[in-house]
Amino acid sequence: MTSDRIAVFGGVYSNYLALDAVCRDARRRGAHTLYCLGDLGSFGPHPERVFPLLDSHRVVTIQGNYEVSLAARRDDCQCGYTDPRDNRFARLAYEYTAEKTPEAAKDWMGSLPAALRKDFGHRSLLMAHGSPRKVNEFLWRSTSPAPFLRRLLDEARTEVLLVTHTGLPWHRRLPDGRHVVNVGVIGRPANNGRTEVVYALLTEGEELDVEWSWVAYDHRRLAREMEEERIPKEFVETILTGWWTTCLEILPAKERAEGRF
């Protein structure tokens, strides 16, 4: 059965790359639709190369913070950090891509809805960017009890919540059958060593199910033309290790503990 697969992904990161690999690779597991949760550019070179993709592949979208902030013409990405380390970083990438944007894309983005709810066989489904309370919101596997996932879906009104912003994919279903899910970002890897990155493919039925799926892509090239670009050193090394480098101080510490930094 393929008709009731969905992809979702979140992060692309200017990693338009992985992003078509991503595609490609969802439609091949027979998902139906595939859906972006926003944050299209930052690390990554060349920002204008994703919005043809997104086309072409038919990549429902709706908006991260990124989008919030080009579309406002902002000069921060409100990130939500609050370390001076991780500020400094985020505002190289905003800085980068705010620059490379086309200012048509910056118009569409402001077009984007900043969450998407759908009936997902007889569940009922959101998604949001960082949570459905604010789009900057850190929602992290150690630091997100099921007590506090329950009211977050309670107050959302729904039985399934994807989410994304915090660049680590999670899923805890809990005890009464409701699924909170953060699909990960596909812009980088998972701070994990490898350097494929990762979406979710959900399958509805009796269960829902919740697969990810690994991508490899040429990675190498998307760090030479970083390089190319004179984009932080820093970010180039994420790339081609698997590792984050920056935007560290911001993880929870059972999350930095399983980093190599």
Given for the second form:
Amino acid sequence: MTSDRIAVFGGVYSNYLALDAVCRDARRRGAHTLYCLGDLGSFGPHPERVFPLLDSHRVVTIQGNYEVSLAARRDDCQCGYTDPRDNRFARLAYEYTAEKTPEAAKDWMGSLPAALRKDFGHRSLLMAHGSPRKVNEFLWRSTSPAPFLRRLLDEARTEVLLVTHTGLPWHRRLPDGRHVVNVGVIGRPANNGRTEVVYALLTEGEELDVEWSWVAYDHRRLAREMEEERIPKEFVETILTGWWTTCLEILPAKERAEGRF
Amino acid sequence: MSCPDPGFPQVPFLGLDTLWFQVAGTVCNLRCTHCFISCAPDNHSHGMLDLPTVLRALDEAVELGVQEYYFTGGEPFMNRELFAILEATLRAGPATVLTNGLLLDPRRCARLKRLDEGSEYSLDLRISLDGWGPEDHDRIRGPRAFDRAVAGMRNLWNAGLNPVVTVTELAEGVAGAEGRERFLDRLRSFGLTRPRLKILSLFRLGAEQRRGRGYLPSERLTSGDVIDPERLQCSSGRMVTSRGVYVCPILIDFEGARLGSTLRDSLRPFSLAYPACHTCHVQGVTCRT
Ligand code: SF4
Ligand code: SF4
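Could I have the structure of this protein in the form predicted in complex with its partner chain, to go alongside the form predicted alone above?
What follows is the entire complex, opening with the chain shown before.
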């Protein structure tokens, strides 16, 4: 019997080079379906290059806050930051993306589901962008205690919950055997000094197996193209060094302490 | 019991995400002129919380699926059981302590660091400043308060903990982007090379009413105001004090804001009948970090 294996990733952030590399990696590792949990645009260059790749790799996609905002032609990304500097950078990224995203793609974003339910072996599985209750909720590892996750799972009536939005990957198995996985993002590194990006491979079985796959891609080329597009140098630095330079104020103490800035 | 009042909008209760503890009651080692609950060394209107009371609330909170815990006063470090309380809390979830920094000596900071290392959840410390330097801060907080707060920050930083510095809008020009950058530079000059900063609004309550001004009659919500529950912390938070459970950290001086003696009693809608509710509504205030 072949086991059921899926690949789930978040936040493409217009990083079409990472997207292509991740999809190839996932197929090579035997994933039969690829899922993207939203936020197709943001820091990266040429947002229009993402859509043909999602198509050719047959990626099943749900909405992130970016897609909700772009489809509604809103003038802000609803990322949910509270700090003025973080918001300034978020606005720059969003304005660039909104300007370069084809109108037809924005309409398509409006047709995407906000969440996806499926049966995965004998388990029920729910995919959402931020959380089941809010597209831009930040679920960090160090501020998502088990009792709270148990409540989220109860309310959403699922045994496995997959989210992204924060950009940092983690997996928590609850004492009752249910799982919450933040699959991280493939658009930028995970604030750990590595330039690779990460996504989750889930394999069905007696125990649910959650495996992280770290994928290298041509990040120098991405950085060059970002510079050519006059994207803020702070974003380029993150791609080249693996350390976040923006969106820092929203990090809880533990996650903040793990980064360089 | 507070019954729905037809004259005010009601905030629904959405679920208990944030639980506050008035862990030092209204007892403080300072007597700030802007304190919205008038804390002072001799204000015992809310007493210190003891460990058994906190443990009982934590049991309830774990069952209810609380996400995060906040500790305030008064000055939390005046509570002799605070470390035991934090240790128990950090087994249940992340904790944030709001402090004026005066009692953060190297020994306490080292203990906090050990608590932090022992938990998979975040321990955050928040220290408040009221201006750029002693001139503003000490006028509100008393002699040497600024230097002592900065010493507390440094002690935390040296122990390996990076506090969130909160500053009220009272600090001249801090709310703008440029003012904020300058304030961060100020914090760097104290040796905090990766400063974290949060800017807070003021509530015209308690001592602040006498320092600044009280609310105007027009600063009230009416039934016609359309509120956004997600912007109001009373839709998803509660405050435990020695006198029972209150709707939020802001209204603990108002009997009508007391919702019961246990958390379960308090999980219901609330009429936004208080002038401070106007501030929350207009500014989307949250006391969360
Ligand atoms: S503002 Fe804070 S430090 Fe000042 S009296 Fe009130 S509780 Fe104490
Ligand atoms: S003061 Fe603010 S948080 Fe408290 S009940 Fe009123 S609106 Fe809610």
